[in-house]
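First, one chain by itself in structure tokens, the form predicted on its own.
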Amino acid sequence: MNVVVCMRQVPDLVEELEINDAGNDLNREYLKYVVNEFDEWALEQALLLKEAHGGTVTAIGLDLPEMDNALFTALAKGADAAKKIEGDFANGVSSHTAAKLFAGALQAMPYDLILTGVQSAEDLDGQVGVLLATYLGLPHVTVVTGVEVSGIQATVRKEYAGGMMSEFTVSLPAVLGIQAAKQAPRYAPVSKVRAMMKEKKIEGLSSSDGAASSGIKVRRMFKPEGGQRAEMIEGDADAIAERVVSILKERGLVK
């Protein structure tokens, strides 16, 4: 079996996200990057699927900051194969633009299985597998908690709001959007990953045109406003106790 995990690089949420001087998308001259945190999930379903059936792991990234690393990192953990996209994809990535970007390249790989994570944290649209799917003509099941391999067929397990779980037989080859494993993703020593940089090469894709709009454009963007400070209300019981029905008086919630 083989399976292609296509991965993401985001916007490091931890860090302090300043917004450009246009206003409409974050300054990305000093942003620092991570994997997407589902597409490490989507790695580990993987990476199960191939220790329980045998065959091959390649990962699959855009040519953004730190991808060089995700993919190493991703061999560290147990895959046979990296391939990065190259591109000029500096400014970030739409999941339009990224779902084409790798339909591009995946018509030209052998697979039996593509992940891909649920969504990112960038857009958080969860539309990247929807829309590869859609470009390569495959079935395709999103929000996927459990995947179970035989023969042609996956069943595989989809979570609904409220926590309601459903089970779908799909013909493969399909997209399955990952949204956790039987496990969390596995830890790779950077001693490993060292060492993956040494023995392995990353090969590089030609990028077809990735050009998609998604129909909606960004005009402005703000930070969030900071509201009052709580007010600490100090004393005994009784000064406590008048002071908050004081409160909601002033603010018409009790007479």
Partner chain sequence: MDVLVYIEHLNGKIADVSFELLGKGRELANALGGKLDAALIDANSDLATQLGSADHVVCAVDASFAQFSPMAYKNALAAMVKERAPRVVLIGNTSMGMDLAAGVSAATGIPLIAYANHIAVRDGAVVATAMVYGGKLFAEAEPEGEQVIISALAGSFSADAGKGEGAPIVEIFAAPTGGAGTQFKQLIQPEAADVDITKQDILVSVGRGIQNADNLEVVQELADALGGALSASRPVVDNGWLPKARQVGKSGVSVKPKLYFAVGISGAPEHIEGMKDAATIIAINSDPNAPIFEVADYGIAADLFDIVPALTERIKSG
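Okay, that's the form predicted on its own, but what's the structure of the form predicted together with its partner chain?
One chain, no partners, no other molecules: that is all that follows.
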């Protein structure tokens, strides 16, 4: 079985995010990118399926900063091949555009199952997995936390609210949006990633023509504003503890 994992670099939310001069997007010049965390779970799910059933795992990404490192890491974790869709993505990539780019690349590749993260930090125009499936005319299920494959079918579990799940039989090939796998994403030692950089190559793919735009325009991007923000408690640990306990006492929450 051939599993393809679509991975996308997104801004690192741990860093301070600055707005551009036009006020309608991030200032992307010095932005630090990381792999979308849910795409890491999708890769883990793919590697677990390979361990259970054999076959191959191919990781495919968009040419955004740090993508090479993410793809070599995927190889170090056990992926068999890595491909990168090349293009000028300096102004960011909408989900609709990313889905069209992945769809274009996948048309020339063999696959039985396509996995990607359930969502990402840059999903203003929706989530890539379901868009990709619909562009390719394939079945999709998203918010998936369990995948079993048997022949040309998969049995998947989709998470609802309150811990309820729904189980579906899905005809392959299909696209699944992965929320979590049975185990947390595995770790690849830096030495192994470095070895992959020497041993393996990332295959470059040219972008398909006419990639769809999102069809939406951002009027304004801004940080949360308004008077509801928390009152910040400052000081050393003991002073903070003192203040918190007095608040809890005032509100009758501790005796």
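Heads up, when I say rigid core I mean the largest set of C-alphas that superpose within 1.5 Å between the two forms. Residue numbers count along the first chain shown, from 1. Note that the structure is a prediction, hence the values are computed from the model and not measured.
**Student:** Using the core for the fit, does the CA position of E242 change by 2 Å or more between these two forms?
**Tutor:** The answer is yes; the displacement is at least 2 Å.
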